[in-house]
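Next up is one chain by itself, shown in structure tokens, the form predicted alone.
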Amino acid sequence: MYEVVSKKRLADSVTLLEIQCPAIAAKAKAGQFVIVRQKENSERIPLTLSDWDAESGTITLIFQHAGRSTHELALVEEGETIRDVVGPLGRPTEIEKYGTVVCVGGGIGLAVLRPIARAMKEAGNTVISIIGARDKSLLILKDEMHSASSELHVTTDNGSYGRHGLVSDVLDELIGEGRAIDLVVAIGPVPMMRGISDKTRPHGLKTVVSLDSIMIDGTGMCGGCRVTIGGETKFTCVDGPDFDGHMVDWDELVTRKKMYSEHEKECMALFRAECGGGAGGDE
């Protein structure tokens, strides 16, 4: 059992949990994830590490309340426990001194991007971060991304904070200005990562994305998280989650992520009924 030592609501339908996991905190690296099971009969949920502290033995998870399992997880309070936390899993992000690294993050993807940007800066890179959300109320980790970056650009789709527009608009400008860019890291919704990859491909800019395909065991045994990269089958849990954005079969990824959408809706409807029409205060 793993104790929740801290809980915060970061934005609408976004929760941060700090969990006591000494063994994981001691080995965690940027880009890796854990699989969480709240209780005995709960679904196993893969969540990328947003932070960790080897000294205190804690890890930090930030997640959006998207379906029944994440809504249930958001109901766990400080001092309560989580049944299982397995990790760290996946290949760490390749951190080295590239030169100038542009880190592009959207929505909940900022939870994943934060430790990567920090590690890139610590490795001696100039880190230009472009972060965005649909609305100011959904923007998370702005201060943390500022600390992890050499230069920070903030956008919102509706102009409620920062620049009015998309993260890709800022990337377009940087490329158009002839800024020297050695690596682009894009993490966020699939359409955003796909769009960034499409923009960098003509310029030959190496682009890394972090994929969140459907996952079950996290060890490469079940094959549920398979993706096609450069025409070859890879497993997100053991070969990723980082992949070359120019090699991803995005159409296949989108199709596979929708496989259980109807079942997910049914589970969420049942959960809302069990909660008397509510869903953990997110209505």
Contents of the next structure:
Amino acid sequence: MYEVVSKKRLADSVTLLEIQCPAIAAKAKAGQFVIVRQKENSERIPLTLSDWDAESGTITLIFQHAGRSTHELALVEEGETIRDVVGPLGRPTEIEKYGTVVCVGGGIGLAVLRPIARAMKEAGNTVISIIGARDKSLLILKDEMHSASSELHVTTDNGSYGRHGLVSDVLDELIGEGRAIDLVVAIGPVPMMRGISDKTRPHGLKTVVSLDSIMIDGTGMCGGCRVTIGGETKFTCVDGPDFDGHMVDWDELVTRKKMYSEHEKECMALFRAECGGGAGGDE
Amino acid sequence: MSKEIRAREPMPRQSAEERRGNFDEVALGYSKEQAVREAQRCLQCKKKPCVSGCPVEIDIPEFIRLIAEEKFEEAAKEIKKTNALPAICGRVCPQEEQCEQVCVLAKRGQPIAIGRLERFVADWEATHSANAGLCDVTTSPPPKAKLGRVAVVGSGPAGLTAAGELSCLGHEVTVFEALHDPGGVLAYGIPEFRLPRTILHREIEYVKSLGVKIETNAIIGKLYTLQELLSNGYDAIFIGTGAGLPVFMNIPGENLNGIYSANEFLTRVNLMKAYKYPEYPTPVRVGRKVAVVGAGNVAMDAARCSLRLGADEVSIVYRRSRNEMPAREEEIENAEEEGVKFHLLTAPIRFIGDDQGFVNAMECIRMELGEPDDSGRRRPVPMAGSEFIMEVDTVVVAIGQSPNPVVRQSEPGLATTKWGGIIVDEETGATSIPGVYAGGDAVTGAATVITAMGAGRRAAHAIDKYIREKHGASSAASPDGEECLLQR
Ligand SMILES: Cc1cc2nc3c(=O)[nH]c(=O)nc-3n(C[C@H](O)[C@H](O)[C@H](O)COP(=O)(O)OP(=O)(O)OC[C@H]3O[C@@H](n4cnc5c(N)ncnc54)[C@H](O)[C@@H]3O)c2cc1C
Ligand SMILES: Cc1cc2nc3c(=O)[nH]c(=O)nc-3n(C[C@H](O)[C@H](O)[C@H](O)COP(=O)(O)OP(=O)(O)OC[C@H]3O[C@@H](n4cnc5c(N)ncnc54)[C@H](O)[C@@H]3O)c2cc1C
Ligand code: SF4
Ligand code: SF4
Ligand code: FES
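Would you mind generating the form predicted together with its partner chain now that we have the form predicted alone?
Full assembly next; the chain just shown is listed first.
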């Protein structure tokens, strides 16, 4: 049992939970994740370690209310417990002194990007971050990204905050201006990561992406999270989640993520019927 | 000599018609009368040939004699001297290749149904004995100072056995398990209808009652490394991480939706209880036509689960012939009775998907058997021009598993074979790192529950010796291992 010590609503349908998990907090590294099973009959869902504090022994998870499991998780209150939290899973992001690192993040991807940007900066890199959301109300972790970066650009799809446009527009400009870039880290929805990878490829800019395939165990035991990287099958949970964006078979990833769409809809409908919308604010 | 001629007592089972519609246990177990009748067939051979067929060396004639005398509780205690998981072994041991194969009656008729009797006694104890199969904690002597601390990695049969044994030998034992429930393959792989989870939980509770602590959600190599365990007060480590890494065929289309590894399919169904979806929200997709590739126990389990999840047609696709099928005969028969079809001498060569990326067909090629290969079985050879298309909407790949890589990847000092098996001294289970032992599928590759338990037991005694020598205590103080599980 793992106690929730604090809970915040960061945006419409985005919740932050700080959970007492001293052993994981002592070991966490940027880019790693945990698998959470809220109660006895819950699914196991992967969530990134968005922050951690070895001293207080807590980890921070930030998640979007996507379907039944995340909606249910958003109903857990401070002082209540979560049945299972296992981690830290996955290979940590390779943090080195590259020079200039551009961190591009969209939507909930910022929960994953924040610790990576911070670690890159701590390793002595110049970190240029470009973050975005569809709307101002969905933008999370702006202040945290600000302090994790040497330079921050903010975009919204509808112009409600920062610059009107997409994160990739800003990246285009940086490349166009001839800024020296040694590494790009792109984390967000698949179309965004794919778009960024397509843009950086012709410039030979190494691009790291973080894949979110469907998982169960997270220990390399089931192969459900398999993705094709440069023609080879890899397991996202143990070989990733970071991969070279230029090598990913994106079509396959998109297809595999849809494997259970009917079940997901059904579960969500049942959840709504039971809880009358429950956590709410998800549309 | 009517004793020898009498046939073995048949096992009552759910009818094939009934059972393919539920996940309840197929074999129903002997009644008291049946058990006693079967026990009376035993010749009580002086040389006990059957014992040599049991990797944990249960005194088989002795426990059978106790059954014949209707001393069931004593029979259970006799078994538990060397086997902490009798209700499990009685159900899933391949007895026909072990204890029952060497029973003298096997040559003259039908061997004693040792496994069924073992199961009977364990179940009887659980429902009739005052302490319901657990050691009586209240009357046991106060714990003595522990001799040493041991970390056990993995809670499958190897880990649980090593842990129980070490605890009885006087050590403080913590089992670290990566998943949320203990049991290894017993929890995530073998289906409910062969091993009800209440029985698994009961036997795990028994191991805990011996003083073993189990920490779930603890993935060694990530949460703690072996070196960290050793420098944080553990005198020794036993690695029983199993062979959980699924093997794929690496043929075109294998990552299409609807194609599962057996591990994923069975984990969804058993560990995550997808058969109770949507009460348990983890889904599994079982279409109308399911093909299971492979013919071992794992394949039979996946095929029989598919039937129970509502598939119209379930086929086993296997590249060799019936004689080479590695599954237990009993499981093959069960599968056949339930309606599983067998496409033998057939191998998939590619998968074909629809426009949504879901598998809808599988191209296969027919095989014929050629010269024997390394495994001594005749090698299947593709027959040119025999390709054909099989319509399928779910595929389960059950062609094998190799050892779990997480521990070995985090510990470069741990010597392993090319295929990832941990290299050990066969007698003791000692690895290349002093104080670190290993056993079970992590060493041998996918094998059996009882061989994993045997390895766990042997390693436990070697670890006990290692710790005693390390602490300079005399090993004469060690309680006799044979009596160990009963000692408390
Ligand atoms: C390594 C990793 C790290 C992740 N970190 C985070 C995180 O920090 N914050 C966060 O909000 N989400 C994260 N995710 C995604 C998160 O796991 C899913 O949103 C969650 O499992 C959805 O469960 P559900 O029952 O609520 O939704 P479902 O009903 O299962 O699905 C709802 C929607 O989410 C999509 N979905 C389903 N499963 C996944 C999945 N495993 N990954 C992505 N999308 C999925 C479906 O396609 C569907 O559109 C991560 C995923 C991975 C693999
Ligand atoms: C579907 C199926 C059916 C089978 N049927 C039979 C049968 O009928 N009869 C029979 O005798 N055998 C059968 N077997 C084989 C038998 O189950 C195995 O040989 C046996 O379970 C091996 O035991 P083990 O303890 O070595 O490993 P496992 O049972 O595999 O247990 C290993 C455990 O270690 C955990 N682990 C792995 N890595 C880590 C880590 N880094 N940190 C912490 N924990 C970790 C795993 O999560 C797992 O729980 C079957 C196997 C399968 C898959
Ligand atoms: S444990 Fe297995 S091999 Fe040993 S006696 Fe029981 S059934 Fe036979
Ligand atoms: S070999 Fe068979 S008959 Fe003889 S003691 Fe063992 S079980 Fe009984
Ligand atoms: S989630 Fe099972 S292997 Fe990655």
